[in-house]
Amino acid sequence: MAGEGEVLGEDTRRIVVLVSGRGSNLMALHAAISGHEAGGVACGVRARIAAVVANRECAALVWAREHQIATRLVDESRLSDRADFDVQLGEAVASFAPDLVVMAGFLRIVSASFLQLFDGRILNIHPSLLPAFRGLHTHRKALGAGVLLHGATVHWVSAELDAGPILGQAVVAVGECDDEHALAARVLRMEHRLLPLVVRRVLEQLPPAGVLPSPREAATAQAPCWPPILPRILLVEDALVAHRDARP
């Protein structure tokens, strides 16, 4: 795993990870690119988290220093101002040169100057069936709301918050005695398995830095368009797939 000052090869594909929290979504991501998990991203793809960059201190950071990559801190408590916050993150980010900007648990809107720096390459992962449960509390949601499938997904992050193209989807069954910290616990479990998958499938076909077609290009036909329409993930909890089994 690259550190500070270590320098990757051309044909490996840079990945930056923006985080909050506890990283249990970086950690799992570094274990499928370190060939940790059968059939890792790293499967056909040389690919590396180059950097992880976050708002505010957290285990994540703590974590990624101890396995020796590089990280950044733009801390969002010691910025008043917005757009001076999304012209650091945007700095920060873009001096790793990456191929794919992955959100993993980043608790921040990105505005749309930083969506332009890396358009077409920037994944989000969110805790609920989208379009259903937007933005914060997504587990309380979907047990008040009463709905009998609640999951993860990931998607392309567009200005709209959590309403760029899907990617993948994983879905668990809501038990009748589900409160909200036993059904984030298995949709999480659910994340760690298909955020390398998605990521793997964009690596493949992500062309390199630098040769994404304009805007006018694009809407010209002049070139491909991206992002691309992928063939979509669809992961199902191994228990609601035994009940369906188990039906008449």
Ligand code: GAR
The other form holds:
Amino acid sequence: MAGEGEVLGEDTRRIVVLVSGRGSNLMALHAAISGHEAGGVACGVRARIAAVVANRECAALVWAREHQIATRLVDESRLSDRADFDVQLGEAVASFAPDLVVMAGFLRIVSASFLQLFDGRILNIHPSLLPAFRGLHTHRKALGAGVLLHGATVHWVSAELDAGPILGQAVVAVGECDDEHALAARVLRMEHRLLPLVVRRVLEQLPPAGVLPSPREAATAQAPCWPPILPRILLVEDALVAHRDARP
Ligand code: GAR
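Switch from the form predicted alone, shown above, to the form predicted in complex with glycinamide ribonucleotide (GAR) and output its structure.
Now the complete complex, all chains and molecules, led by this one.
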């Protein structure tokens, strides 16, 4: 079923992307599913970004409007009551009938009621190798902890912050001279490769009708089991491979 009066092919998977900021992961995903290259990795899945939904005015929303993608702003500054915000966010996303919800730089914790609405259908990308460095300022934390490896994770969203089952990780080496800015930029480049790959892997498993049962329904009916156990994706930065190969 297409939302907002839009008609799509039955086999086209519908993605709603949640954003709060600059939107570079949104752009990488859009480029990949439009058949272009995203960070050197093509993603050939039949899918559409049905809408971009934000909790504040941001560059990602502007970009989406410029690219004729449906947008919805659920303005947190006008909704001081958290429950109200959660209800409106749920309604906004549901109106686009998503097969998959992708949190790409959505800097807000979602409620249990929102999770229930899209049970087993929400992905998040986080800029650290989870379970290390949950929450904000992950690059600063990685530098402070003196780790040699850092990166990004795509995971299913669960009730606990940055803690759902991991679907893929991208690894970068932390250089001796890295500051927060340099490290963030290298991790972000890997995010742009990782997210489309994980989205493709998840979408490839979607039931043909594009209607996902919740895990509870799947357990009771003959509906396809969702979410499935998927082979996880590991990406390693080229510089890290070269560094390893140069060692005796
Ligand atoms: C990305 O680095 C993403 O991993 C991070 O926000 C950035 C958004 O950048 N997400 C989180 O920190 C969520 N905990 P973008 O707007 O350019 O895609």
